[in-house]
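Shown next as structure tokens: one chain only, the form predicted on its own.
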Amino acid sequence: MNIQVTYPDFADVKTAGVIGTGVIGGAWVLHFLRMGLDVVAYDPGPSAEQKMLAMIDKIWPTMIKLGLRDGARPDRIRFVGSLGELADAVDFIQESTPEHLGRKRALFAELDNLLAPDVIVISSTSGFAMTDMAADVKGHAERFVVGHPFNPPYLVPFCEVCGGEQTAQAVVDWTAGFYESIGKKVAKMEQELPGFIGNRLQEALWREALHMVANKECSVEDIDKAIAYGPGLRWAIMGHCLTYHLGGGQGGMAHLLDHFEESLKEPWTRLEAPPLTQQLKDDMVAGCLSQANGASIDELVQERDDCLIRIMQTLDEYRQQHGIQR
């Protein structure tokens, strides 16, 4: 049952609660700090606080490159020792605990008993439906919503917002609007869908890549070249569908669909995943290590972040100069 609750104005949101400070939760911490928010974090994992502080210290120069909002400081975070302490101190919660459905259900039920009714709980889950995760919530199930980011959330702006069967539309709208107010580009989904939008699209591409490697049709390096120097360049500008719209010439998407209607039935792709044999695993690992050419994960992350910042800044500058809002 949806309960009528007034949620805070975006300008009044001062403190983010983050539960789980691993790869995704930690990246959310960095984004919230960059946006000038205070962060209260809870993670019972061993050395979680030390790892988080080290992550902030390491990545804060990237935040500076992206641009800091007023009040942004790396020290505006504190860890608490219990969910109750966190619940009393935050304006909303971004939950980023491991993908274990039973534990998320128990966590959400506990949070619902601790939080004031106007505190929205947003889950970073990459695949679970909110209907399933909130199944044991007996009180304010309407305030639980999915806010799935793309990694790393401190850098990649895209987020998918999706409610469950009991989520209030006002909560979906609030979450999408709040994310946009802190620099995110949001897809507000109309209904639940396993894997959401981006992961389903990535998964289709990933499965085809695995088939190509398994069948010795091309190398891992060639697959990545095909994406990075082919459609990937265009996707950074206008996405897949609008790119195809241009592919139809002056007739746009309508002409493209008419022209390629029959070829859509051709076996160009194999969406069923191939058997993940040890040989295929070995080939994928070897291919990635060959491409890395001795670079460490940390070095590759820094390269990725620096290049993404330049791409996004170039796109922003171009769109501002030409008055493009997309």
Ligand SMILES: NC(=O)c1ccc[n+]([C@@H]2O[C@H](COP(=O)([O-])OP(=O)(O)OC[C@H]3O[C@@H](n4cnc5c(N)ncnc54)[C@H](O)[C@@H]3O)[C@@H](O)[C@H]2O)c1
Second form
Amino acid sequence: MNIQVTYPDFADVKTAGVIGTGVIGGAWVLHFLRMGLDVVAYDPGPSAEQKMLAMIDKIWPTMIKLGLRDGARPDRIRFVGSLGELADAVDFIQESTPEHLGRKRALFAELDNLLAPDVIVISSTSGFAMTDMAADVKGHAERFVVGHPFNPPYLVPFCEVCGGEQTAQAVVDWTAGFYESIGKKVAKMEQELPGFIGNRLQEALWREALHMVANKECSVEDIDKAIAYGPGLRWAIMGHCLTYHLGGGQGGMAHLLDHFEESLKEPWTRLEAPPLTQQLKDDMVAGCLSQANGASIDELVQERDDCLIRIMQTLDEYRQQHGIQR
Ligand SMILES: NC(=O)c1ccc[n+]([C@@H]2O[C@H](COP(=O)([O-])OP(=O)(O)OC[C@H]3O[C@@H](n4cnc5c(N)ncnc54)[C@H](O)[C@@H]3O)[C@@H](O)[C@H]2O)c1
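Okay, that one was the form predicted on its own. Can I see the form predicted in complex with the ligand too?
Entire complex below, previous chain first.
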């Protein structure tokens, strides 16, 4: 296998291939269009193209608010009817098909046969290891890498880039650098960890939330209130560790670790996943509907996007004024 492949300069990347245009793939399409790229998309799902075009119509005003790169236009997207047609037209691929290991494995093996060796395939998977997803690739397994975004990737900047056993370091580096060139904040992972960084952290919180609801310890609403009006507000500014650094007062993290060392042993967390009983599912759904208070998913998305933009703009403005690089 020849792995001495040269990947394109970022400035020469003109066309993104998007495979799967659902919640995440569709949101990637919007980000790529906003960055001034052409998009070639493939999704065999019912009315996928119409749904994508409707999503672009709805979200484009948000992209305008965020600021468009030169040449960015909402109509620079073309749907194709086969992977082969897509493979001939793109400079890289962002794959966002459903989270199913067997299907992703078959898709990657097929793609590898269709693509020129210098076309990198990035998977949005929420947690599968690239080592497993690329297990059936016979040719250029070195070009497959995970680029895991957070919903919606047209707004939330963070992505984690993680290779598998066969992924070339050059591909991990290219993907991290390319993402940064299109406005993303990237963690380039040195080792393959299940759930990467962000989902591993979210999962810990999610399991605790499910335990509390299953044990009737608190309401779904209180869980969300505890985050949205509590630590979540601080996390947008400096993450979990630097936030705790301040919790140690003038002594910072060193004092905090001494101070709370004993409490780390308290049985506060219950990290085994709770059984997802029908009762627990019903309670979670009812709690969310009660919190939504009649608002539709579309209205909640609008609220989330509008507020996220304001938070991000406030953070940018403050950091620029104070010369903070983080
Ligand atoms: N939803 C999230 O919050 C989130 C966040 C980060 C990453 N992800 C990951 O993104 C990926 C997609 O998740 P989603 O939530 O967008 O799912 P989704 O169900 O909303 O979208 C999947 C899309 O893929 C299409 N599809 C199915 N088979 C296909 C194929 N063979 N080729 C092309 N398209 C195909 C479907 O028609 C659908 O439109 C998953 O790997 C998921 O783990 C999801």
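In this text the structure is predicted, and so the values were computed from the model without any measurement. Definition used throughout: the rigid core is the maximal C-alpha set that superposes within 1.5 Å between two forms. Positions refer to the first chain, counted from 1.
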How about residue 296 - superposed on the rigid core, does its CA move between the two forms by 2 Å or more?
no
Does residue 50 count as moved between the two forms, where moved means a C-alpha shift of 2 angstroms or more after fitting the rigid core?
no
